[in-house]
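We begin with a single chain expressed as C-alpha cells, specifically the form predicted alone.
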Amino acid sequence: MNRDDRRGLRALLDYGGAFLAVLVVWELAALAVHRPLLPGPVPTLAAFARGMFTAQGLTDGLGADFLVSSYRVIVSLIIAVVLAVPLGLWMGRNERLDRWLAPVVYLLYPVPKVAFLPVILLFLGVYDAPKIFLISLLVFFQILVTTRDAARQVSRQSIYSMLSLGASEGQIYRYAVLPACLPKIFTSLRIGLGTAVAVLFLTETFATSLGLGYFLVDSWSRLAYVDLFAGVVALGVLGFLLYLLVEWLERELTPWQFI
C-alpha cells in the first residue's frame, strides 16, 4: 500500500468515525427529548434515502431539490472564482490599480449583501439568476480580498529572478504569482463554500418552489419533522461533497503542499 492509499484509508476511517459519533449523539439527544420535533437518525436517514434515491424523489422531491441547489451553488462558486482570482492577483501586483480599487472593496466588503435580496429579486426575477448572483457576490469578495493580500506577499526575489531570465508579465503571473497564491485561494474558497451553502438556504426561501431551502421551509410548515431533518442532512451532504471536491482540486493543483 503506497502513501496515497494509506492517506485515503486514514481519511476514510476518520470520516467514518466522525459520522458514527454524530449518529450516536443525535440518537441520544432524540431519546432525551422524546418528541416528534427531534426525530432520530434512523427514520431521518430512511426519509433521506427515499427522497434521494427513488424515482419520485428525483423527479419531484428531495432528490430534485438537491440537484437544483447543487447547480446553483456550483455555478455561483465558479463565477466567483473566475472573477475574483484574476482581479485579486492584478490588484496585489499593481500598486496603482490597488490604490484605486482597494478603498472601494473595503467599503463594500462589510455591507450585508443579503439585505439586497428583495431588490435583486426585482431586477433579476425569481428563478436561478438572483440566487446565483447573490451567492457569487458574497463569495467573490471573500476570495478577492484573500487573493489580493496573498499576491502582495509574493517574494520580490522570485519576480526579479524571472525578470532576469526574460520572463514576460503573463509568465510571471502564471509561474510565480499564481502558484504562490493558490494555497490561500483554496483556503478562502473553503471558507466561502460555507458561506455559499448558508446563503443558498436563505435565497431559496424566497419566491421559489425548488431547492433545499424551499424543501426545508415547506417541511417545517407541514410539521413534517422527519422530512425537515432529511433536508438538513441533504444540505450537509451537499456542503460535504463540495468540500471534498475543493480538497481534491487543491491536491491536484498544489501537490507540493502534500509531499
The other form holds:
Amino acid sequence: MNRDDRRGLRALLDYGGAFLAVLVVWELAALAVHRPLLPGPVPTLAAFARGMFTAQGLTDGLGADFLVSSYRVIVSLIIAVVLAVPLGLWMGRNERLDRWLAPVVYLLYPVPKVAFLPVILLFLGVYDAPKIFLISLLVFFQILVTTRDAARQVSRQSIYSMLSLGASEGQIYRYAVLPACLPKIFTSLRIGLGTAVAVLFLTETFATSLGLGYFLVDSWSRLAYVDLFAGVVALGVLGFLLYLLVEWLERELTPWQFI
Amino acid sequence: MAASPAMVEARDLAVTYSLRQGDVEALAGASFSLPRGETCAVIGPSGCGKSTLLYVLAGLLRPTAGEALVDGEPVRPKRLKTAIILQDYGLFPWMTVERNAGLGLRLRGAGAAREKETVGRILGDLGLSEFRRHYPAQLSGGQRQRVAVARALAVEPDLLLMDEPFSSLDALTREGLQETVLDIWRRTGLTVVLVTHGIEEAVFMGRRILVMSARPGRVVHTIDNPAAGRADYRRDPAFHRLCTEVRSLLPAARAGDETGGGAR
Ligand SMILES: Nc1ncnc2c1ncn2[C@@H]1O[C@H](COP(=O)(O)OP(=O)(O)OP(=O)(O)O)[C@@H](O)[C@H]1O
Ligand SMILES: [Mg+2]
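Output block for the form predicted together with its partner chain, input the form predicted alone:
What follows is the entire complex, opening with the chain shown before.
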C-alpha cells in the first residue's frame, strides 16, 4: 500500500466515522422528540434510497429533482469560474483596469442579488436560466474578489523571473500568475459552493416544479415529513459530492500543495 | 569591427524609486565596464542598490538616467542570452525540478525533445538527476540553488547575473557551489556578474571586484584580481591580503538600510 492509498483509506474511515456520529445524534433526537415532525434516520434513509435508486424515483421522484438541482449548481459554478477567474487575474495585474472596475465591483458585491429574482424571472423565464443566472452571479463576485486579491500578491520576483526568461504577457499569466492564485481560487470555490447550494434552495422554492427546493416545499405542504427529510439528506449529499469533486480537482491541479 | 566591445557597460546609471512616502535614490552615477568572458563581483553595504543594478543590466528595470549596454547594445528585457538568478532563486513552487529548469526553453518554444535532452544533461552535471520529479519545497537550500543555476544555464546564456546566490547556504555548500559556477565559467567562457555581501566570496570569484558606496550606490573602487577563479586561491596568502584590503574599502551601511541584523 503506498502513501496515497493509505491516505485514501484514512479519509474513508474519517468520513465513515463522521457519518455514523451524525446518524446516532439524529436517532437520539428523533427518539427524544417522538413526533412525525422529526422522523428518525431509518425511515428517512429508506425513503431517500427509494427516491434515488429506483427507476420511478429517478424519473419523477427525488432522484429526478436531485439531478436537476445538480445540473443547475454545477453549470452555475462553471460559469462563475470561467468568467471570474480571468477577469480577477487581469484586474489583479492591471492597476488601471482595477481602478475603474473595483468601485463597480464593491458597489455590486454586497447588494442582495436575490432581490432581483422577480426581474430575472421576468426576463429569463421560469426554466433553468434564471436559477443558473442568479447562482452564477453570487458565486462570480466571491471568486472575482478573491482571485483579484491573490493576483495582486504575486511577487515582483516571480514576474522578474518570467520576464528574464523571455516570457510573453500570456506566458506570465499561464506559468506564474494563475498557478500562484490557484490555491486561493479553490478556497473561494469551496465557499462559493456553499453559497450556491443555499441559493439553489431559494431559487427553487417558487415558479418551478423541479429541483430539490421544490421537492422540500412540496413535501412540507403535504405534511410528508419523511419525504421532507429525505430531501434534506439529498441536499446534504449534493453539497458533499460537490465538495469531494472540488477537493479532487484541487489535488489534480495543484499537486505541489499536497507534498 | 576592430575590438569586440565590452560585454557589460554601465554609464552613469541612476535609479530612483518613486514611493508614496517619497523618492528613494537607489543608484546615482554608477559606471563600470566588464570585458567579455570575465567574472566580476559586486560588493557593497546592504541597501546600496546592488539588486537594482542587476535588474537594470537584465533589462527588467529602466534606469532613471544613464544607460546600460550589454554586448554593445542598449539592454532590453527580451535579450535571450542574459540569464539572471534572483536573490530568492525565483523558482516556482508549482513546478518540479525539471519543469523549473526547463522553463526558459519551454517559453522559447524549444520543443519537448530538446528541453528533455538539455535539462537532463544539466541536471546530471549538477548532481540533481534523482530529484527531477521533486518540487522545490522538497529540496534543501543548496539543491534549490543548483536548480536555479540549472535553469539559468539551460538557455545557454553568454551573460550570467547572480544576486547573492549563495548567501543563505552553509560554508561547505557555498564553497561547493562557488566551485561549480567557476567550473562552468572555465568551460563555457560566459561572462559572470555576481552580487555578494561576502568579502571572501567576492575575492574568490571576482576577477574584477567592484566596491559600491552606501545608497545611493555608485562604484567607488575597482580592483583587478586576476588570480580569482583558481581552485587553490583560498590557500594563497595573497587571497587573505586582498580580503583585508576589500574590507577596509567597504563603506559602512547607511543607517536604516541595514537588513537582517538583530540590532532592532
Ligand atoms: N521596488 C522597490 N520600491 C521602492 N524602493 C525600493 C525597491 N527596491 C529597492 N528599493 C530601495 O532601493 C534601495 C536599494 O535596494 P536594493 O535591493 O537594490 O539593495 P541591495 O544592495 O540589493 O541590498 P541587499 O544587499 O540588502 O540585497 C534600498 O534602499 C531599497 O529600500
Ligand atoms: Mg539585494
